[in-house]
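Given as structure tokens, the chain that follows is alone and in the form predicted alone.
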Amino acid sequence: MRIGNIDIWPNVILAPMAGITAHPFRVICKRHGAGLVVTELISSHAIHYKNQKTFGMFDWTDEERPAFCQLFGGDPATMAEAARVVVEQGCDGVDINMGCWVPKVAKTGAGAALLKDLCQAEKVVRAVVEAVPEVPVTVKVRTGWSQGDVTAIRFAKAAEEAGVKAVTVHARFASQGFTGTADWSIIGEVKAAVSKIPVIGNGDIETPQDARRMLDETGCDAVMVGRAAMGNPWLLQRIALYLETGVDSPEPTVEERVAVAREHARLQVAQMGEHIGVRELRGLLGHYFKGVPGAPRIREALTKANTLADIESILDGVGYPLLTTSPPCPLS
């Protein structure tokens, strides 16, 4: 898949995710199969503010290239501002959030309450190509904004039109957030709207089997996996293998999950300190072990760890054996 001039291989791409996808976890999914990063969602008027907090997510490296800096907002030219600032500071692309519901996002007329506004949403685009236009700029979009209601087709043809070099579709209504069943067939409907850009399809993605079934029942160019790659990076490559050869490969071992967990330790506590390092730690280490005997006693105890050391001393229990007989935590 191209888009713009970049080639993106292979076609599993990291959704944006708030809180997740920070560096650490981009860094692991790339090594683990992703063809293509972006960033957890940034707004464009703290970057208009100067908000160091923000410009501290301004975080992507060389060995997550290609990577795309997601942005949000409602206003064209604070978005075209905040487009030109990140372009600036070295990201690869540009992807506009039309799909987070949050509450503290949609009520200020960005992400997916742009949706509402196809109008508003158009120059939202418009301003941010016309800024960038030497790297390409994509659109995260939901199936629309209320049940019945649906947008995502209307709304790909003007992005389209406007020069926008791919759309990603996450197949459920902004009303629904994460629940029911993703729709698909929104997905088909965008990709035969359009012609000149590839479509990302978003949603239920939860084993390589889901990926092959959507692009199949679709015609998608790539999918995007959020939620299922927390704590699971190896499913990225699965899929990328499942696509590629048919092969259905294994499910991590307990010894692998413990090392990629250990290795997103550290490269969390090295980026942001180990205070605040840690404390984000607690609630992302716990995703690695799900499914795993001994699981909740490991979360539990990760929620009272307070430096590095703690959280290397809670991995090294893990496994004693089948994690049902471990040494009894340091912190409990």
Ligand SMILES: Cc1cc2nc3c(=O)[nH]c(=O)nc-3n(C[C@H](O)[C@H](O)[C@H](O)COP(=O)(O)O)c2cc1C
The other form holds:
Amino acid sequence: MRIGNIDIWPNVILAPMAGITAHPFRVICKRHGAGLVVTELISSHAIHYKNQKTFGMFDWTDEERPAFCQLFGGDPATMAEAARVVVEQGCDGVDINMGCWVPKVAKTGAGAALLKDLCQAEKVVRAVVEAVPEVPVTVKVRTGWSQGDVTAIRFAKAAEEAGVKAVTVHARFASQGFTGTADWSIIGEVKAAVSKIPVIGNGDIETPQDARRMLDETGCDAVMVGRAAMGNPWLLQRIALYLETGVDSPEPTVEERVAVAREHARLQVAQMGEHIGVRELRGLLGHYFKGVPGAPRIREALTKANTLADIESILDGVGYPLLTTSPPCPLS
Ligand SMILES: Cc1cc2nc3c(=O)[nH]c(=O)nc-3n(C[C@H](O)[C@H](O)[C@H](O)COP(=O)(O)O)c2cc1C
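Could the form predicted together with the ligand be shown next, to go alongside the form predicted alone?
Once more the chain from above appears, this time first in line as the rest of the complex follows.
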């Protein structure tokens, strides 16, 4: 698949996820076969006001390329300005968030709220496309704002006209949040409605077989995986392999999970320092051990970690669940 002049291979994309897809996890997913990674949503207003914490989110590296930066905002001029800033900082493309429904974002007229005002949405898109002609601009939408009112199809056509180079559809209404199941038929309708640009399907892919089914049922060009990739970057390469060969590979072993969780921890601390890095890791690393014996105890121990050494020692104990409870009596 091509987005503008960029080849995306494999056609398996890591979804932007606030609090999850910072540099450490994006690099890990890239090493595990993601064809494209995207930052979490970044506020165009915060960029306008030169918020230092926000500038710290421009954390992509060469190893992640192609890396897209996702922006949100409802004001065309501010979005255009923010797009210029992030492109000057070296991202390979700009993704416009039109899927976020949380009140903090939507009540400012940004994110999925733009799906309630397609004229404004189109103005935002045109302003960004004009501001950064040297990189592709993409948009990530939901099916529509309120249940029953499908706007993704009309909007995708307008976005294509405005010069957008790909559209991602999370096939749920904003009003659904993450409830219910994604209705992939909308992805197929968007694909049928646009003629020149690729469509990326998103929502509820949990297995390589789900990815195959989404591509077959909707005709979309690529799949985007979010929640199921948290703590499970292997899923991305399993999907890529399955799409190419029809062969599924086994789930990672406990040792592989520990090794990648350790790598994640080290990358995180190297980037953010020990104080902030470890606090964020407390919640993040537990995802690597879903379904592993002793997972609740590992998660509990991680919540109390204060240093990288604490985390390393918890990881050293994974896979030996009996040793820290009551060891079996050697004489019995
Ligand atoms: C914790 C979390 C944070 C998210 N943050 C973003 C975000 O910053 N930008 C965005 O476009 N979507 C965001 N999403 C939505 C995902 O990108 C994706 O559309 C959604 O999870 C559906 O895909 P899935 O079923 O594969 O998880 C987020 C989802 C989760 C679970």
